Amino acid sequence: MSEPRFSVGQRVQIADRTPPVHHRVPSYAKGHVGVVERVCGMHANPELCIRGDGKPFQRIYRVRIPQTDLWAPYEGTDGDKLEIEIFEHWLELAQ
């Protein structure tokens, strides 16, 4: 099994784009920046299981993102976050 790719406290950017197969990531969170909050384990990609087994299996990271970032106007306080599980492959450095 490969090493994570990102690390826990680690800024990392969601890919903004929409592959024409199903894939697992709401579009009010590409393009968004967060924090890894933890490194989860393996599982199949479910953009590969439509026709197959969804190997090689992917890794994913669970992301905090504040709310105020993806909401505009959000009425709650600065402190709500939003907690995601994103596959690795739909994460990049962010700047």
The other form holds:
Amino acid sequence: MSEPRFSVGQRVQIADRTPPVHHRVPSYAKGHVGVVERVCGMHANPELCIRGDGKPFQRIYRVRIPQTDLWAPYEGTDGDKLEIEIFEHWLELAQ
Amino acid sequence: MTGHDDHDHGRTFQPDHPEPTSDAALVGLALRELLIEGGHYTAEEELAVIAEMQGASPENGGKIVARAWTDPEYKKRLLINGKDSIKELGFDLEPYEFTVMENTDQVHNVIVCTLCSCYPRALLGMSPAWYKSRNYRSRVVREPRAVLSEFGVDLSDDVDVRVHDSTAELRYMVLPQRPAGTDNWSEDDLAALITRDSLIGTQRDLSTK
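Could you present the same protein in the form predicted together with its partner chain, rather than the form predicted on its own shown above?
First the chain shown before, then all remaining chains and molecules of the complex.
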């Protein structure tokens, strides 16, 4: 188990890319910045599963993004949030 | 069961299913037959897994909620580490992680899987058709308040919505709020109040009637 690269509360940016394989990042979240809500476990990398066992496993983080950042216009409040699971290799510290 | 020459795996597998016609269904059937013929698992084992999945129901989730309502220490453990805490009650979601999201006066949680239809079947049973629909999956992230309103949940602006998109290896359940006037209720009676939709988050208030 490698040490988590990110910790709870850090601002992270989700990569904006579309590899030509099955991946688990929906388009609407790509490129967006959020805060690490929770550090989760290590799991098979879905992009590698088609050719084997998904190793090396990647850590998953729950990332919290304000709904008003994701959608415009958004019918709701500034407190509304979306929380999503993102693999570590899709995240960078936000500028 | 021995002697596999006298019947067709395609027919022993859920015999009430229609013959597959799409390419994807035929590929799935062929793959399954190869796995069984290769000895990776048996048709009986497959049927047992299907039966177990179909046997699960939201009552399982209700038992977890009722325990959390009546045992504050259990609730703390559940919210921090759902995967291990449900094992205390005899449930197991391995290899998935399990995360319980607590509704409060200020927060309402709702679950979706926008990419497919991930759902904690062992705890909630089979998912409802609308949970798998493109309509729900695309709209509940984009306009959660409108979708919740269609389910009869009208949230005021002092309640924040949290939409949880189940995109990878976590599975979710909402911990609904305990209804007022149930202070002296038994754990079993409390469990009976809990509905499937309250565990998904498309219902907020539980009725004691």
